[in-house]
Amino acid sequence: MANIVILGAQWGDEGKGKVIDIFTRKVDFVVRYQGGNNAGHTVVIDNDEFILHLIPSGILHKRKICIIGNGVVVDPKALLDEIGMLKKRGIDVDGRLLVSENAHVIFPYHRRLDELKEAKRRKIGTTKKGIGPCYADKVARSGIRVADLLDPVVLKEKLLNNLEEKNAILDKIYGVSGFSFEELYSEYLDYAKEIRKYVCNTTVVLNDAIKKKKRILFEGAQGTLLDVDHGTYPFVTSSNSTAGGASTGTGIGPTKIGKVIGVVKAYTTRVGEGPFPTEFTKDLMERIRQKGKEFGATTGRPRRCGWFDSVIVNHSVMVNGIDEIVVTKLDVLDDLDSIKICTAYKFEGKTYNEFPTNGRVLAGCEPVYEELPGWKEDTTKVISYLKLPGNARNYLRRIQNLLKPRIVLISVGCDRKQTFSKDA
């Protein structure tokens, strides 16, 4: 099997985390290549629920070998309760989680200055972890890297630097108490006596991997619509979410991935602030996302829940490359009457079938829709595809005409064996 990309292809929350952990037996590495302890990635086992935010979540595997990648930021606190987490849950972690010495290091005056710009702007709908503070100081090389963090001399003088500025925004732009040096190097100090055993060049690693023919898969986190480029901006992340991130966010190029695979729920999520044609009226909204267990896996936030959207999945699938669909969560749409599926917008008499990076006009656009019939039978206990009922069925055929790439495995439940492939 090729080295393969699985991500998200619409607001993220399309169940990625399961389908990681299915695609994880067939492969050697698993790659986090963006993002933060921002995202939430849930697995269940036999009804054993894990949550991982940071860590791959092919650690559930045993002898699979997980990668923080450079392209991440390490809140250094979030790994290492994460680790604990997992030691307590009978899972070692040592000598198969490695951190890429590049990564960027989250601090505490991130975090507040996180927190202060959502209360003071427009609201983005940040998890407030840090994330973006901690990507701009990386852009601005004032940021401090996990292999600062493990040199004392390095650390010292980037954090002396670094709180003179912070301390210097919050006193006077957002008239608050600023951070201790001397608490927050002994802090990370201590991070730093930790986290050293997992740390190496992760770029080496992997590319000599690819060399001995190893077998990668690169974890996207998020969603493509968050993608701080090719999203729905400014609602989005700070990282590249998107097949390119993998690149960049590792050291590998992108001659050795082999394929894209994008994770869509039958439906549509988006958590936080930001446009949302195909948003469903309130009734419809609350049952859905009751039925669907809708709450932030990182926040526990409500997510806005809406029709499956193939101008989004379209837009996804030309950005990332995407060679395969996975579509999860098809159950919570059981007991429907009719679904719809949004095929275009239109706006001031203009029909886009392409998705507008003009954010008036996503925000005021009206989705054009087709109507469906639904299929009213319980799907959590089918096995196969052609067990489907006939309107599923039906369903999932038009998604992928409109999509063009090939479903290739189906969701009707969170645990592992509620899946099935599409050729089955």
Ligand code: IMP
The other form holds:
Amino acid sequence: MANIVILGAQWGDEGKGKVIDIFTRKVDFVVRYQGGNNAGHTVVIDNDEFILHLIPSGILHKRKICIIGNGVVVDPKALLDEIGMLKKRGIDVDGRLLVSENAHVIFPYHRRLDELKEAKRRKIGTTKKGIGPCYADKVARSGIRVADLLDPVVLKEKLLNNLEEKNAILDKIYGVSGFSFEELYSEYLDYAKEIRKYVCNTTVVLNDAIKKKKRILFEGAQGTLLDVDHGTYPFVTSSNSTAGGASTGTGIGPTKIGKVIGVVKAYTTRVGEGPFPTEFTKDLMERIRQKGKEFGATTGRPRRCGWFDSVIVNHSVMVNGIDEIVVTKLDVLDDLDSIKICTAYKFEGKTYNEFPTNGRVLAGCEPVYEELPGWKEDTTKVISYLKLPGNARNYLRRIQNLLKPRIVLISVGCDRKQTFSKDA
Ligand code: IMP
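Output the form predicted together with this ligand next; the form predicted on its own has already been displayed.
Full complex below, order starting with the chain above.
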């Protein structure tokens, strides 16, 4: 099997955790390449639910090596908490978890600035985990990397420099008190002691693995429409969640990645602010939210819900080079009399078949819908494509026609067993 990227083709929360878990059996390495603990990947194994924010979900499989790549931003406290949670539940990560020395480190001032920016400036609806401010420091070349964290001399110098600037911003722009160098330095030196054993040059490890014909799964976090370049900017996260990020976020050449699998929900959701053309009206929103348990795995916030939008997913197919599609949460639509699919947008008399990059157009556009009959049957116990109600197959066929890449898997519930191939 080729090295694969599995990513979200909408605004995140497509059910990637479960899909990644299924494909993990066929690979040797599972790698996170972007984002941080803003992600929440849920995997249910025999009614046991695991929510992973930072560590690749492959860790739930005994012999898999899991890597946090250079493109990820690491909050050391969140990492140690997650390692602790896994150990408590009988999953040992030692020897199987590797963290890139080039990954950037999240500090409390990143979280504080994230919160203050959300409260006092433009609201994006972030997870307030400090993700944006940490990536901003990375790009500004003032960030502190994991390798720096492990070197007390470098950490001291960089932390002093950063605190001088951050404390001035906190005081002068936001009117709040800053952070003490002594306290942060000592706290982070303690983290360094605990994290050291996981840290290495993961780029070399991964390239060696490829030479040895080991198989790698790149686990995307968030979703394509949250990508800082290709998403609904500025209502995005601060990393490249698209397939290209798998290369830059790990140090693997693009020629070494063989396949991109896009995960789509049978409808659409998004968390946080920003345009959402197919968003439901209140009643339907509440109904689908409850049935689909659409509450954020990281923040618990209610997710906004809407009809399937082929314009945004086609954009994802294009910018990621998606080869195959997995459709999740089909069962959430089981009770509906009829189901809409958005096939284009209309704005000021013009029809848009392609995703408009102009935020004003996207915010003001009217979706053009096709309406299909619902199936009004429980699909949660269905175990093969041919056993799905006819109208559910019609719905999937229409989605496939609109998107082009083959639908390879369909999911009708949280459990690993509630998944089947379209071809079987
Ligand atoms: P940030 O990544 O915390 O900066 O948040 C930026 C935007 O991305 C906000 O709209 C968040 O709700 C959204 N976001 C971040 N992580 C996730 C995720 O894992 N799933 C869905 N939305 C996310």
